[in-house]
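This document starts with one chain, in the form predicted on its own, laid out as C-alpha cells.
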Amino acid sequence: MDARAMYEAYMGWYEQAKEAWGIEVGLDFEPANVIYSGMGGSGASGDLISDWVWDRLEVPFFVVKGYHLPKWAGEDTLLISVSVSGNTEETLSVFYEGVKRGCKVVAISSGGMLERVSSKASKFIKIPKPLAPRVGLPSILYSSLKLLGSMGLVDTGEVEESIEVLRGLKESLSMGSEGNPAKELAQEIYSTTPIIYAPPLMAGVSYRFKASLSENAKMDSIVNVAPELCHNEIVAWERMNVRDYRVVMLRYEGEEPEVKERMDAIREVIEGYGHEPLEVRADAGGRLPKIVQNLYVCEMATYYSSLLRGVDPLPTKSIDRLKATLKERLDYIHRYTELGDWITP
C-alpha cells in the first residue's frame, strides 16, 4: 500500500499553498467573463472558487467539466486550462477550442500534452507533478488564484489567511494527533454511506468530499446541496433506513440568517427521523479560510476512512480502466480536434 506516501502528501499541503501562491504571474487583461476548465481534483479547484467569488466578481466565472466551451467564450474570455497530467482529453479540446476563438488562455499543467501545446497560450504555468492529481490540489488552487490576484480579481489578503489556516491545521490532523477531528469523522463514517449536506458556500467542499471519498476510500456517499435539497430530497427521509446512513453537515461560524436557519430546520427534519447528523464546522477568519478548513478536514477524513476500511487510497484501477476504454473507442483529441498537430517534436 502506498498510504504512508499519500499521507506525507497530504500533510505538504501548507507547503504546497506556500509555494504555488509565491509564483510570478503577470497578465495584462481586463476580461469580461472567466472560463475554468479542469476535470477531477482539477475542476475542484474551479469549484472552490466559484463558491467563494460568485458574488463578489464583476464578471461572471464559469466552472466547465467537459470537452466544450460555451457559445459566448470568445475574445474578452479568460479561459483557464487546467489539467495536472497536462493529457486530460477533455480540457484538452475546450483548451483548442479556446485558442482556435481567440480566448486569452492560461495553462496549469504538470506537463504532458497541454505543456507540449502551452506555446498557443498567452501563459503557461507549471506546477509539481504531485503522487495524484487529489493530492496536489493546493498547488492548482493557489497557482489560480494568484493569476486571479495579479489581475485584481480577487481578495489576496483573504487568500493569504486561508494558507495560514492550511498552517494551522497541519498539526491537528496528523497521524497522532489527539482529538483529530479528521479522524473522528472517519470513525463515523466509514462502515456507512454518508450523506453530505452543504450550503452554497461549501458546494465545492462537499462534492470533493465525495469524490476522495470514492477515489481514498473505495465508498460511495450522496451529495445535496440547501436550500434546493429542501424542494425535494428531504423527503426521501420519510422512508429512510436510518441504519444504512451517517448525515454529515458542512457548516460554518457566521452563517447568514437564511443559511443557518435553513440548515437547522434541516437538522431538525432528519433528528424528527430518529438521525443524529454530524456537524463539520469551519470557525476560520474569512469566506476562503472557511472554505479551505472544511476542506482539509474532510479530505484527511477521506485518508484515515481508507486505512479503517483496510484499502490502498493511491490507485483508482477503474479511472484507469475507463480511460484505456475511451482511448479506444473515442481517441477524442486525434480524432475530433487538430490540437496533436500544434505538437512541436
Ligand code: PA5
The other form holds:
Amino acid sequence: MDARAMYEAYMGWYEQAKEAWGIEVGLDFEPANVIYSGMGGSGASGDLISDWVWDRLEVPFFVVKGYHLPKWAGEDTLLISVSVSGNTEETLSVFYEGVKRGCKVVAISSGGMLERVSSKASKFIKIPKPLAPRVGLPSILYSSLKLLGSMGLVDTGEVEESIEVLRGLKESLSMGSEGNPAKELAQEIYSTTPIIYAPPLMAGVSYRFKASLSENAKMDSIVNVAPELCHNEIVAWERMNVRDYRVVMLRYEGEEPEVKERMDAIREVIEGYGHEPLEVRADAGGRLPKIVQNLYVCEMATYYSSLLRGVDPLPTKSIDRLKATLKERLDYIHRYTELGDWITP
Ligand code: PA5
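Take the protein just shown as the form predicted on its own and give its structure as the form predicted together with this ligand.
What follows is the entire complex, opening with the chain shown before.
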C-alpha cells in the first residue's frame, strides 16, 4: 500500500502551494479571453478558478476538457495547457491547436511530451512531479494563479489568504487530530454512495470530491449543482432507497440569499424523505479561501475513506489501461498532428 506516501503528500499541501505561489512568472499580455485546458487532476484547477472568477473577470474564462479548442479561440486568447505527466493526448491536442492558431500559450507540466514541445509555447512552468496528479493540485492551482495574478486578472490578496487556509487546516486534518472533520465525514460516507450537492461556487469542489472518491477510495458517487438539480434530479428522491445514499451538501458562511434559501429548501425536501444530509461548511473570508477550505476537507475525506475501505489510494489502474488502449487505437498525437516534429532535442 502507498497510503502513507499519499498521506505525506496531502499533508504537504500548504508547502506545495507556497512554493508554487513563489515562482517567478510574468506575461505581458492582455487576453480577450482565457482558456484552461487539462484533464482530470490537471483540469480540476481550471474548474476551481472558473468558479471563483467567472463573474469577476472582464474577459471570459473557459475550461476545455477534450481534444479541441472552440472556434473563437485565436491570437487574443491566453491558453493555459496543463498536464502533470505531459503526455495526455487531449491536452497535447489542444496545445497543438493553440500554437497553430497563434494563441498565447503557457504550458504547465512536470515533464513528458508537453515539456519536450514547450519551446513552441510563450512560457513553460515546470512543476515538481507529484505522486499522483490529485495530490499535486496546489502546484498546478497556485502556479496558474501566479500567472493570472501577474497579468492583473485575479485578486492576489485572496490567493494569499487561501494559502493561509491550507496552513491552518493542516493540523486539524492530520491523522491524530481530535474532531478531524475529514475523518468524521469519511466515517459517514465510506460505505454508502455519497450524493454531493453544491451551489455554483462549490461546483468544481464537488466534482473534485467525486473524482477523488473514485480515484482514492475506489467508490462511486453522484454529484449535482444547484439550482439546476432542482429542475430534474430532485424528482428521483420520490422513489429512492434513501438508506443506500449519504447526501453531502457543500456550503459556506455568507451565502448569497438565493444560494442559502435554495440549499435550505433542498435540505428540507430531502429531510422530508427521512434522510439527514451532512454539511461541509467553509467559514474562511474570501471566496477563493472558501473554495480551498472545502476542497481540502473533502479531499482528505476521500483519503480517509480509502483507509476505511482497505484500498490503496494511489493506483488508478483503469485510467492507465484506458490511456494505453486509446494510444494504441488512436495514436492521436502522432497520426493527426505534427507535434512530434516540434520536439526540441
Ligand atoms: O488523477 C489522475 O491520474 C488523472 O485524472 C489525470 O490527471 C488525467 O488522466 C490527466 O493526466 P495528466 O494529469 O498527466 O495530464
